[in-house]
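Only one chain is included here, represented as structure tokens and corresponding to the form predicted on its own.
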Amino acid sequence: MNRETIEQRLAAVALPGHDEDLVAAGRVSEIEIDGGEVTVVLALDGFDREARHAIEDAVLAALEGQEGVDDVLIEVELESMPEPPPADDGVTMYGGGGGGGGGGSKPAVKPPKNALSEVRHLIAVASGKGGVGKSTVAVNLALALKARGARVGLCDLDIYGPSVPTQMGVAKAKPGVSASQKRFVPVEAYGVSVMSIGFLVDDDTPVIWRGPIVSSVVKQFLEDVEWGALDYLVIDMPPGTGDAQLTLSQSAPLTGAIIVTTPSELALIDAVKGLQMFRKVDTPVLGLVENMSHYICESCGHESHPFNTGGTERVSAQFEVGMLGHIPIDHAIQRGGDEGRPVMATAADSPQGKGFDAVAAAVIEKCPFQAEEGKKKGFLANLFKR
């Protein structure tokens, strides 16, 4: 498999609404071949989300399964191509094109502003396996960042087990729709903008989707939600290393990923897989969070380690990735999540709350933001109290 062969395969991909193919139209910006991994960079300005997804699916179908191709990665550029010419009626639909003339020289309609254009940092919270408290960490990290003066959004992409609405106390809420951009408007909870697939499906309805649909939903939650101006968008990922993780890393400018694990050796084995997956797709790993790290007896104050100890530090040293924090196992965290009252919203000064605050401080150190003046003063005052 070489560049010429790949271009021949891509030349068979027709552009929706156009007579030209992908290559003839100059929409293939770059082709990279690394062993059996092929990366195709596409310039798809002027096409709406459905047309872009259709083109990406056609590219995958053209290349996957070919001799010498083990994996296909698609990257999309949205600012390198000129807008398509106006249609006959003088109004250009994003996937339209063609025509020209009839309506005179009316300008093309510009596509809406990128939904993530005002988001400074996109932080993925991931885990190699389920059951390690990833969503709990994502929820309380978002609230801890908010408490430190940041503007924060929380995107629940845990497609098969969305628990963020319950943990944030908005399980019965429904997102709005903006009239101007035709995008979802997130639900507000504890001062954080929240969007979740859990708002759109019934509690007792299982989500049974194959990979392409999962990838489409991930893209829609990034492109079709009115996130507005945020310092941090915390993204709660599904556990594992599947379609959602790959689509997110290819579709969004992630600042970095946080890997959540417990001290258990079984959890650490899968945490390493998640860590290596993000590195493979060139997403920085900001660090590890050890959840359920230890238990402190309320009666005598003795600290015990029911799930082992030292393993996370070993992984941290072996793979040269920092430790962001240790979160104790405690009934207040569990009950707070069940009742829609996260510990960072109700008991930020508790040992559990301070654990999440330490993670937020470590994230801010790696990914700084400029707080508004009033918020900055409040943050410094709280800092000196600690």
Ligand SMILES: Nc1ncnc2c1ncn2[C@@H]1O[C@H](COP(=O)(O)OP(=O)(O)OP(=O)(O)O)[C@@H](O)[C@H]1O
Second form
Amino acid sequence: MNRETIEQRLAAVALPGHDEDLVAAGRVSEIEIDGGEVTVVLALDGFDREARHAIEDAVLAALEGQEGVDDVLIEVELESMPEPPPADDGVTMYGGGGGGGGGGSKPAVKPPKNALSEVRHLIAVASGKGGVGKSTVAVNLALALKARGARVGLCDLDIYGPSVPTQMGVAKAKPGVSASQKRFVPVEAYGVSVMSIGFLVDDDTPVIWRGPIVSSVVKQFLEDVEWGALDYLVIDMPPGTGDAQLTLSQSAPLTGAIIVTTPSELALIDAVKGLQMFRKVDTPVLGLVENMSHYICESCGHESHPFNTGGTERVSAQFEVGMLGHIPIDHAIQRGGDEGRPVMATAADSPQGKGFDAVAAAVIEKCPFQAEEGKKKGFLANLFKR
Ligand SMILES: Nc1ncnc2c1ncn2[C@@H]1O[C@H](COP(=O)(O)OP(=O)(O)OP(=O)(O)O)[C@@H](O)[C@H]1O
Ligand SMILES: [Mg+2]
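To test you: the structure above is the form predicted on its own. What is the structure of the form predicted in complex with the ligand?
Below is the whole assembly, all chains and molecules, this chain first.
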């Protein structure tokens, strides 16, 4: 099997609604052959989810089982954001705020001009290095803020590997679409309004986003969601400090950023890069969270430090950025993420939960919100003053 024979096979794949075949229509961007493994990159902009699936199936059928082909991988390249799913009867109406709600057939309320206009604080959770626990911190921080009485949204902007849907236990959910405007209505999980790019792309087909498209997709994505009134919108950022992350930080009206690191020197070096990136675009860095910082013995509660200590504090002092908290390394945190039952939702009073709650308390101190209860009290107090 060589490139030519693969192209010939792909030329037999029809495109739904088009006269041309897949190859003639220029929809095959790349073919990679690595031994028996064939990777086909398809450019499928303009096709809806159903059509994309039909094309992927046809490509698999055309190549699988061919002599010399052991495995076929398909990647889809998108230049623009996938279209919202069509609004149906059960779709949540605009005005979700605390996470959808509403529903039914009442006419939609007139939406505000800007989907972010009623969001008080946009907080990015970032890191230089991948895999340090950004998503875990973002998810549990969102729940900890919620537990403290705030109205919270969680937006997963990790276009490379969105993991919030899994961690929040809504991997199979699909966002609704507001009836009045073509905006997504977030999925609600644990009382938090959740939106993820992972809801829009197919689970089993990796998506490659062309570089310059990343920032526009992200910007459009944030603004195309009906966030409603929120005290905090926690944003889970993709790893890295490249152009994509830089433009992303510039395009979102961030209140501030939280940098997650582990005690490892390599993670700290990248954390500093992250910190500098935010400073470059004049986004305040709210502070550092040291994840996997210590281990608490399950039976005796003894705290030990299997990794380096003091590195995060050193960075904190050197770059004059505060410490927001330390999160232990713990099996329950990892299992909670994998199973979609975050530790803050199941064991908020555990030492692990308290670690996340301390981060939430530090965030609230820097970016205060007025709880509904507080507002009412304030309102009454004002009345009495008069
Ligand atoms: N404190 C912790 N204790 C134990 N496991 C943890 C902890 N924090 C994160 N993990 C686990 O480490 C893995 C990576 O975490 P997570 O996905 O949150 O990192 P990330 O920085 O968002 O990664 P990426 O850069 O790929 O987006 C996950 O399996 C998660 O459950
Ligand atoms: Mg992540």
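By rigid core we mean the largest C-alpha set that fits within 1.5 Å across both forms. Positions refer to the first chain, counted from 1. Model, not experiment: these values are computed from the prediction.
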Core-aligned C-alpha movement of Val72 between these two forms reaching 2 Å: yes
Post core alignment: Gln250 C-alpha displaced by 2 Å or more between these two forms: yes
